[in-house]
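Form predicted alone, single chain, as structure tokens, below.
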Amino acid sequence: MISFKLEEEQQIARDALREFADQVMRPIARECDEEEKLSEEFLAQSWELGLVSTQIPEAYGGGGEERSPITNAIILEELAWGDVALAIAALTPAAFAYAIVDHGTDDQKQAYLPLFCGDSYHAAALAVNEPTVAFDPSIPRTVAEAKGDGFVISGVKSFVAMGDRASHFLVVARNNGGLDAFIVPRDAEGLAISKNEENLGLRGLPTATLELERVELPASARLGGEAGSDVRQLLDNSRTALAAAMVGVSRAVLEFAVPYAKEREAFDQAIAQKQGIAFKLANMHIETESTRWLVWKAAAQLEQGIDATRSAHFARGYAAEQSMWIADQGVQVLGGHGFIRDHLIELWFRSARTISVLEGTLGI
């Protein structure tokens, strides 16, 4: 028998996490989307809810916590509710930090775990995406060659998110025939990142591109050693993650739509009960709802620690073509006032459009 009932500490965090969305981040989501800018205010205070550290290892500094995929799915869906470029930067160092956790040697664990387990936020990034047409992560033009005793990385990484200040960047890359990933310090030569890119929506998020030109890396930089790791279960985490972000979105665009058709008024009756405008909430509602089940499929899949890939390609994929349709038809219930920045609508319209497109930017 299968139920989607929450656990009671499910619950007691996702109504943590809901009131942080709604008195934090929400207020703020305006400005720095207007801005362009990170609240450093907001990094802080979301750094000591320990997203991040209480699920390291205590032998590395922090909690020790057991980490859940679904629950971390109810937390992003939140925290996305709230504003989800907010969201992506609070996390973002999860993606670097649960790489190691799973895949990293003892080594690479006792290397950089402890920085994430500090009093103030630390930032390191998944570096995945590249600007290439209908680029697959799967088969990456970012290519690892063999030299010596270490390799030599080339490519192009986008839209890496908090690349103005991510101390490390864990790159995935082709290699041998098979995929890889690398951490790759800031300061190492032949890599060059660019200033903040521009972006039509999640401007609030510092994102770059990285250029790498011949980076030369020791073996001990290859995530797992000598073994290697499953880069496909770093891109289910992946997938998994960003589905559950783009529920937080859709369920953003819902909630804000229908109390608004209910009290805008055309021609002497609430558009709420027109059959036309009735019908889109409708179907945003119960798209908000299969989105949200295929997410914690996935999630759930990861817990048990059985291949996801197929469910989180699924949940990737659908999240992405109905939280765009979503806040387009939440677009369409405003009418012209879905176009203007009184309302949050059009900034959750941009956010989906953007978020749709990524990959590799957190984990779960």
Second form
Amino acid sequence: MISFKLEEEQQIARDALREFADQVMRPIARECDEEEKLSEEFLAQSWELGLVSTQIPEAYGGGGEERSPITNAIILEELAWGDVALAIAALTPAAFAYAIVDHGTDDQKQAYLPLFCGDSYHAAALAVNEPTVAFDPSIPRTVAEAKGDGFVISGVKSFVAMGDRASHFLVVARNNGGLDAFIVPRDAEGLAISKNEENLGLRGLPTATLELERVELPASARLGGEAGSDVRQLLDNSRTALAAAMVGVSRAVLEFAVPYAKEREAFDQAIAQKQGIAFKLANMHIETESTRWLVWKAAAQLEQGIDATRSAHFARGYAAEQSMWIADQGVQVLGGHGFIRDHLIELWFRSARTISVLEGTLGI
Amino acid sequence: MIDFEPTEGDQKILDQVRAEALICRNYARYYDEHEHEFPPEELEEAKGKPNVYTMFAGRSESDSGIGIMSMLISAGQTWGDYSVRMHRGTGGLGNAALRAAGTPEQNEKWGETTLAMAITEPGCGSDPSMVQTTAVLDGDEWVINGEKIFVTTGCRCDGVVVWATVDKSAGRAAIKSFLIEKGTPGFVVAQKEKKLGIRADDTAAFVFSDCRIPRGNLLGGNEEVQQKGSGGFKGVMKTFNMTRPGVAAIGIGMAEAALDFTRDCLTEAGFEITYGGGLHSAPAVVDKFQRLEAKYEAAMLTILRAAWLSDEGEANNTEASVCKAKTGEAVRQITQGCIEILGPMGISREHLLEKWFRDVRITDIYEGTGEIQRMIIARSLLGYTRKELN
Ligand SMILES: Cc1cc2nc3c(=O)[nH]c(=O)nc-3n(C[C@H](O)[C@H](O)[C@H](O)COP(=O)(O)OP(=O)(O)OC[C@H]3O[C@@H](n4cnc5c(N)ncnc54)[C@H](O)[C@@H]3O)c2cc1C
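Next up, can you give the form predicted together with the partner chain of this protein, since the form predicted alone came first?
Below: every chain and molecule of the assembly, starting with the one above.
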């Protein structure tokens, strides 16, 4: 039945996170970006919301709620509206944990899920992106080979969120012609973790480059065990999550630009009264809405277990194009003031460019 | 629950619509090339087959809403052809106005007839408050004088809802809708327009000279002219909240046909269209095609969003404009892009793609141009009145 109806709990979650984003994230976003430093206090506050543990089964210490990509897409839009770097920092463990819930063996669930059900923030991350031109997540350069009962992995992964402290990385690699994901502990021999990367945007988010040089792993490190896992689904899930975050950035820009344009005057009128500006705002709204529905459709398919590859491809591709365009228009609406770091528009412009080239990273 | 999958019951109806649409497609080229012939009321192939709308009976609460289904059915039909239907539809744009603004008695009297809607005049289109056609009360009759152009279904309708002013000095508040039946003395169908696309559609020009209609033909029956505000006018404008998504749905169906044709051609030529690879992994032509597909998806979802709000009984004024603006632009980009992809094959009249390219162009014009929709959206975002942004 085609419906856009939010469940009551989804509305409650959205409203609560909107408030959290507004009161906790917005005030610190600029400082984290300027100082290239995450707020530990924020991590603790976000952990208290139970964002990560809620959808982990009770048997492993979690909240036991059904996995819901739709609910998570809604939550992610709100958090990214607050700040993308902080949103990714808060939800990086969830991306890892959801992959284990969705694809892990019982032993893997037993081993890793309890890590995310404790009282304090625990980091583990997806390692999908690679620093290659025209990166294609479906044919990574990182490769696994069978060796004895286990595997040997080599390759380079970049933009690995929370790389400064993650206890484990879920590394996507080519294996025997297909794709697999491997759980690699931080202290694995042959794994070199760089110091924090210096990126265009999301500067508050610590990210690292991982160099894997013949890292030896036991058979049990392969996600899904002997059967392996549906890495395609995992990547679709990430794409939908990234797109949801891009909707948050777009909405942030639009909601900032609208009151600004009403206030700012030129040629005896508010600039918003000029169609050149008003129509930009209308287009920004149209595309923010369009993108959100693409995200919801992909998330609904993921939730229902329907093949979401096509929808996730559209959601991510469309969101990438539109969120960059919207942020770009936002700068233009503010004129010179859009170029100055006093306003968050400048930060969102960099966030949009940064997040829209990523794969992996998030999960819903 | 958020869900984008039609139920089994929905799908049965939509499958039948598509099956019929394919039959209609066989007639598409003929009526495009014979602009002054009308497609039949009912195709030979329709004899004995139920009209899809009768399949609405027996639907359950768990099926998709009526508004949503109407959009999907419209899109399914125009995926076949814009103007040729197995069965003629149950009304024109005027019927929507009657349902929205007519009294129960008026609905009783004209509900079963096909009504066109005549707002546009030679000197006024985007700004309907400039309507020059006049209605003057003379005893128990209204006397209508003026010209209307671009009236959809103008030739084949049984009657028309006409916008006219009862007092030129009173502005928008004095604009009222009147129901005028065909055959009324003084009402002449001046011509059928010749068009770029949707040629089988009868778009007509009307002239009213001292055309006398009963006093009771004033839609809604309220003769009062409010001196302040635009309450009455806004009531009239409400008609658009489902007709805008409706014309968007009509447009998106044709764009989908263009995409399906292009996909088949690409596949036949050996291009593999897969999803899930990197942003730069597909050949340029496949990437271009997929971007057009994404625009289709996005536009379709905005239409469903507007229709869903209406099904829920919620206001959808802004969303109706969002979907109209989005779709009006998307269908142009999609059909233009498909021709670009197929090159000389795309412009050949051997295929219907060049026709779809012409047919969809109207989507961003009628029921308010893309610019007018953006103005409505911007006013709603900014909390502006018509005076503050125009
Ligand atoms: C095939 C067809 C069927 C139609 N069916 C019907 C029908 O059934 N009933 C009916 O009443 N009408 C109908 N119309 C008329 C249609 O609704 C009008 O053509 C349309 O609203 C635009 O009006 P216009 O042609 O007078 O253009 P204009 O109003 O002259 O506009 C010209 C251009 O100026 C732009 N513009 C105008 N005002 C503004 C503004 N304030 N800000 C920015 N840009 C602006 C417009 O967007 C457009 O791009 C039909 C038209 C066609 C072609």
